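A single chain comes next, written as structure tokens; it is the form predicted alone.
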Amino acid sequence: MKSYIVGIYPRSPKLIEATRVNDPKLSELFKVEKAKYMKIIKSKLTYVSDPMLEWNDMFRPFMNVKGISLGALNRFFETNTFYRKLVISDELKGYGNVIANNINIVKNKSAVSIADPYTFAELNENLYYKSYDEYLLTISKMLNKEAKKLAEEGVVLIQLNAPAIAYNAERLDNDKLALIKEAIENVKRRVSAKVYLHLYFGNITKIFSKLLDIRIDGLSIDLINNRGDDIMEYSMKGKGLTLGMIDAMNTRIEDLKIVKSIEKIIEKMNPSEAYLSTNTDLEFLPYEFALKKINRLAEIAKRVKYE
């Protein structure tokens, strides 16, 4: 069974302290800890991912795009973490290498996460584009250029992190969903890497059936905020499926008995391919528990029978 964990990983206590005191060797310490993480990931999981230790939040590297400046701190959904809101006050220019320049890529082996266009648009502030549609579709074109570059550099799987879609699922009408789907399809356009939409931080039962026809490679589901029984009725034939069954916001280690439930979901939904992952970034866990979660995901993946 294939597996991966993308997104921001937690820093070790040593690296946290070095960051606080602005240690003169901080840059080297980041490199050393990233290398340790990537060695572990490579030995345990199917795809390698950069642990993004230097990233303060999922948007921050885009502060260097022309037309974007840093705004106020905002709480990231219902978590105890914060992100710096980006303020778009001019036409967006000078992008395409933002993510590729801020991660390590192992050619033909890497997976990476980026914000989906709707989450990007919703959590940041538009002071330039005259309509929401124009704003969202411009963001999607920017992310498409980023995704193309990642694929060219050897990334094989790009996960679009879409917490805003899941969190707002109950309030999304058909018109808004149609616009969101267009934006996501824009990101995938002419991108050779697989593109998956990861839905987390909310129950997606109401909109799941409406996302099945979206023209991307697969969907990824947060199984902590969604019950497998609620989605098993839907066929994923012709599309890939990632099950986010490791809780990255709880230190409790998953019971190996979950294997049977995973096999049942995959058998019923019949995807073209399947992966196991976490429900969100590991950054919400203490360092030592993040390592335990990586190990447990690897253990479960080995036990799941899947052809």
The other form holds:
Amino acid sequence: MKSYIVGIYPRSPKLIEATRVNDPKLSELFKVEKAKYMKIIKSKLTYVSDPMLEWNDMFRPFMNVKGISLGALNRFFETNTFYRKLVISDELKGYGNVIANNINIVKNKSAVSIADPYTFAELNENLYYKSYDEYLLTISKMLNKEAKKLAEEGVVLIQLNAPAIAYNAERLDNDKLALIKEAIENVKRRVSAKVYLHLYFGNITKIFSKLLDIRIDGLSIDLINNRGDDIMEYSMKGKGLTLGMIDAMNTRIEDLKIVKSIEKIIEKMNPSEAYLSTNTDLEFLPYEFALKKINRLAEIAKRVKYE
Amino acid sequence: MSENKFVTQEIGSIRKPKWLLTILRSEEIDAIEKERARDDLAYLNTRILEDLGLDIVYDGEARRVEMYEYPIRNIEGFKFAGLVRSWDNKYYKKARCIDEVKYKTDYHLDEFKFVKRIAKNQLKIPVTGPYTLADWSYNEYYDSKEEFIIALAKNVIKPLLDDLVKNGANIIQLDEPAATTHPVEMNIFKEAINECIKDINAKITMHICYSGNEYRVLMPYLNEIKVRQYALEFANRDSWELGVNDDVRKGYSILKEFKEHGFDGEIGLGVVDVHIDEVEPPELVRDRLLYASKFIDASKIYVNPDCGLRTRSREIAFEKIKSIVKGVELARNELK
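For comparison with the form predicted alone, please write out the form predicted together with its partner chain.
Now the full complex is given, and it begins with the chain already shown.
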């Protein structure tokens, strides 16, 4: 079974210490540690990902976009990790290379995560755009330009991380869902890479049929906290499915027995293609455990009978 | 205590001075000398807080590494997993619960006995609560988070509180910064707190901070959780303009809701921000207190920083405390 893990990976203790003391060789160390990770990922998983070690949170490189400045610390959903809110106080300009300039891409082998437009809009602050719709759709256009550039550079799979959709799933009405659909489809427009929407930090059962209607390549689902029993009743309607079944929020290492559950879900939901992944970014684990999870994910993916 | 209106108190930690860190990191200095150095800092912090005029004091957590790591080191059933990001380049050591949690040692007792011996003022000892200890750890042992939290409450925190009370503690502050981060778990939180303070013959206060939702999820539980005081952060959300109206005191407007929910306990009012170096002028502290007293009786308002002051240099921390004491004096005069 194919596999990948995108998003921010944890820094090694050596790198953490170097950032703490502001080591003069810090930028060199970042490169070395990144190369180490990428070598491991390349040998274990189907797609290669940049571990985003320099990224302090999923939005930070966007602080260099014209119209955006860095705001206050905020809790990232219900985790004990904080991010800095971006403040949009002018028309957004000068984007398109933000992500591509901040990651290493392996041509035709790379997978990358970026925030979905709704999560981007919800977690940051708009002081400029007159309406929420205008704000959200502008962000979707910015992310579309980013996605196009990534695809041109050779990224084959772009995962839109959408914790805000899952977290608010119970409260999203049809109008809001329609707007979110439009924004996500904007991001995918004329992007040659596959675009998957990754849903975690909430139960998406109630909105799952609507999510299947979004014209993108696939959905990625946290199946640790979202047990998936109800979702399994749905067919994937020709879409791909990423199963987030390796828990990046807990150090407990998965039993190999989950192979059977994975096969069962794939059989029931009948996706056009399937991947195994983690339920969230690995950054919620310490370095040593992230390595263990990568190994276990690779081991499980190898055992699943699915082509 | 100088007056029964606006009693002043600290919340917990004060930054450790470089001289202590140098001693603690030295391989040439033995354990006895290191313990003496910790004694010196505990003594110094307690005295400084008293001399600055705080009514209720402690030792600035002089002996503790950190509010999570220190207790975890002393509770059976945990093993440290490694460093996890808190934000940017800040990390904390996160532990795995891999076995049944047990109270193996009264891990705050020695420090408490020391401070009790040297302090002139009333003491309030901070203790990290069961919910935060569980929430900040990986649970590999218990079948559910609820079971994990309740085990910590019953088997670890309750015996610790019992031991502290037996040794003379009469005000205990439960630190629960994680309290309101998971709204769906508020019932478990309530149950855990009530379980660990059941039959404890002391005044129990609770400190919660940076919950992200201005304590709204706490409101329905305010009176059900059997603590006498909630010491909370407010100042970081407030403006620096002087005045006692809603427009300028927006950081404190949530107090109206405490009143609407029939809360009749005490509030520990955070009046200085612990995340900025600028020192709030006493007049600003005064106005924050006068505004708060519109909703909570002044005799039930305790005055403190938003959180522990270890985020600031010692100099700035003490300047902020001076401002608190002076601001209280101004507010008391206004209400005379």
